[in-house]
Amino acid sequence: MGKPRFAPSDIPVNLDPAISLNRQTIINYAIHPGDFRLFLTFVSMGNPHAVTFIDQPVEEFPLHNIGPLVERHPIFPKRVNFEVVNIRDDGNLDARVWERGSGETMACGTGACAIGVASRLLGHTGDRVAVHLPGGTLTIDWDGTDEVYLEGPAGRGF
């Protein structure tokens, strides 16, 4: 899926100058849409993406009405993808995806590399997980210098 790029100008995210000077990595920026408190991780894998972890189930999560309100943040001059995560075990983790200008989708291969890539970033996993998303599971490799690979099935009929 190529590699994954982190600088603020890479995303693109546009944050205080103080923040993002010589910083390659942007991890926990924290926002807040609506009356949450969310801590973002910043990944591009060719378009960008905010990774939030959260302590609850994913499927208890108002996506619908902070999703977009994530998309469209200030912050973020072409819209971002933003994923919601909560980790079941170090190898697994379950999350829902909203896709900027699609909304909730079942299941996004960008998205899926972008939170093995942050959640190795921050410790909660190693080279490997397995993503759990509405639409199936997609499993993540990600050694923290190189390619990111993803593993999944492939199918027709929508």
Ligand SMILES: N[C@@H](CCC[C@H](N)C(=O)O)C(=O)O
The other form holds:
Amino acid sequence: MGKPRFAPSDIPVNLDPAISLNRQTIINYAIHPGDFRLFLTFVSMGNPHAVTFIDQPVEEFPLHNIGPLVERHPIFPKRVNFEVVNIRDDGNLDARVWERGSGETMACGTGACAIGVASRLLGHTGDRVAVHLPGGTLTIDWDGTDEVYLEGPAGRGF
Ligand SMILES: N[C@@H](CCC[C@H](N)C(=O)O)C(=O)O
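What would you give as the form predicted in complex with the ligand, now that the form predicted alone is on the page?
Now the full complex is given, and it begins with the chain already shown.
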């Protein structure tokens, strides 16, 4: 799936220069959509992703209310894909994806990659992780520097 990129200009995300100057990776950046406080980690897989880790089951997260606010948050000049993740254990993540321009989808390849990359960056999981999405499970391999590999079934969802 290619190499992930992290620089704010690669996402792209417009941040206070005092925060982003010389920063190659932005992790746990706080935003306040609605009444929520979210901590976002930014990953480009060729398209923009913002990943947040939450303590509650992902099914309980109000994605249809918060997703549009994150997608169109003013820090993202090209809008963003938004991933909500709950850590099941050090090899398994539960996730939902709010896709830029589409809304919630059953699965998302680049989204799963961004989730695996963000999780490894934050030390939640290692090189290989299973990302469990409403439409099925995708396995992500990333060694921390090189290409991201995605494995999983493809199917017609409609
Ligand atoms: N909504 C995305 C593009 C779609 C990603 C695709 N569904 C995938 O599986 O990676 C965007 O606007 O970047």
